[in-house]
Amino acid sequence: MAERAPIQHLVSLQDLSDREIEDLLDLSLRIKKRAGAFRLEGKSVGLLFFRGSLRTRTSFEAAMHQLGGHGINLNASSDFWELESSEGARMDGKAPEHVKDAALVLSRYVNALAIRPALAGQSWATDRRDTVIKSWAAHARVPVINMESALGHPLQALADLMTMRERLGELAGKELAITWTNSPTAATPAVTNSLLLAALRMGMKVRVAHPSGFDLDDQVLSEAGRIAEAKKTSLATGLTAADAVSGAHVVYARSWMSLEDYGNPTLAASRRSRATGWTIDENLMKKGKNAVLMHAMPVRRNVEVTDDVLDGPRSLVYDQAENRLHSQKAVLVTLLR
């Protein structure tokens, strides 16, 4: 019997070569311009959300519909139950079903599975392993797409690269400032991690600004350093917002939680309360090189970014959100055709 061909998943952009990322970006732009016929009639994707979503869910369902396929949305809080992901687990606890069984069954119903896993939220060392999304990928017999795990958000990073390429053209040598912003609902650094690594792979110069105690994951930074060296570009972290934005073409605002306080909301809130003055306003944007603003949304107006910047000519946030639709179509066409 012939060996089964390996299934191509999208758990992390690190799963893809530079050429594959470039091809996805080219395809995303072609799809947006409606150049060529891209159809997925008869195809279906199961969308499993263990956490809330607005843009990701809507853009995925719209993408499949517009391509002639069908998205089947499943919300863990109402449509099914907790799943066990540990290998060899004795399942006498809360979860009545293992990811292995769910993945194998769903693989017989749909052509791909897109997963947004829940976070345990107790230990960064545990959550950063992305055990759940990796378990789905290990057991599914169809492509698995990561719709944001603890460590990464490859779909957002693809849309971000697409948006920057639309505005700036060739990205190599362009300067990106990733600037921490304060928010009472800070997210994991997943978006920041994926963007950081992806931008460096495109040859961009990246500067990261954040207050003390909000350093990014050590292993992600180590990988970022290796990429920067290989691409002969630059990376600086732990800067002030002013230093990061100075001369930047793109200012990317994002709030992420302190990994030092991960799992301890009291300490996290106390640390955030001391991090004042981290709002993106026009005075900061003027330090850039005709800089544009990006933000993955949802965005807290006048806390993370002021209204005049969000609603002004510098803002790409709505183009960026729209590009989730086109770049996800490119992912679906690539994985399913």
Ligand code: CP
Second form
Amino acid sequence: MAERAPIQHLVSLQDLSDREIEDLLDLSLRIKKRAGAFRLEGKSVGLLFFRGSLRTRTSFEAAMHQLGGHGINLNASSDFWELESSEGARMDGKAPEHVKDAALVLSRYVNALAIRPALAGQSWATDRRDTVIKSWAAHARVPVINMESALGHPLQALADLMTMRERLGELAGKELAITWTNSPTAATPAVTNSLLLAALRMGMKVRVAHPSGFDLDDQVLSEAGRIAEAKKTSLATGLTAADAVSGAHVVYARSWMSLEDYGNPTLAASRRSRATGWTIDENLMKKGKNAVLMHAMPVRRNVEVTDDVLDGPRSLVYDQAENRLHSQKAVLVTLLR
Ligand code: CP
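Got the form predicted alone; any chance of the form predicted together with this ligand too?
Entire complex below, previous chain first.
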């Protein structure tokens, strides 16, 4: 059998084989135990945030520093001008530079580029294509890491898998409830998409709860169904929170915007205001199988999850946030060594 090329970029976990994901998880857990054994001396990573971040930015910079390398943070949303990403564009508009040129220039300075692209926010059909992160990956001469695009957040999913594996051991057959929560600032379903697909690939049984009108992306659901069948596990969506959480080992809270109202904040706010009662509280957690709580954060206390659950003994949210550091080190070591 022909040998597979080493991992080149991390744009989506779907680009990785099961073995490569397992290797990243094993390395993440080893790095957490023996951080000093892994070094990236003399290496640098350019961090381009076209949207804000607390965890991803800080954990990346800390990871590179602790590995003996350097993270160069480009506050892309304020320091940068707009970049054109359409191939063959006649650039007589607002953007004075093409992603192609930025990627080729930055590739001469750093060993990897990690990018959180902006969202156009007008049409889900357009944003879901993730053309900007794909354009960086197509043109850069160094590995490109997706720090959350419209469609996916592979780094969060990796930390999520690591956290569940630490707590539950073997994930195959374990039950994961992903429950929608209400939030005035709902995000894209990127976190949910990546988690859903990654958990199914690990053989987890996944149940997704959400109010009507908050269905996940059709193509992501088709892919999820295909994986569930291949892994001989189960997937159910559109459930009530109580049905999803019943018997679950993990309750993962996440708010995402209605894709039906994407690009229309007024309709979106109106739909969200009708979705009442989607707060994770102790009563709901009790329906699980000694269930742990996870959330990618930022979390709106007492709107998405009550204080007693977030601060209680079954909350893994800070371990989960810490694991961003270790699992990103594993990604960096894998891509840069
Ligand atoms: N979970 C996550 O990606 O957090 P930040 O948006 O703060 O980076």
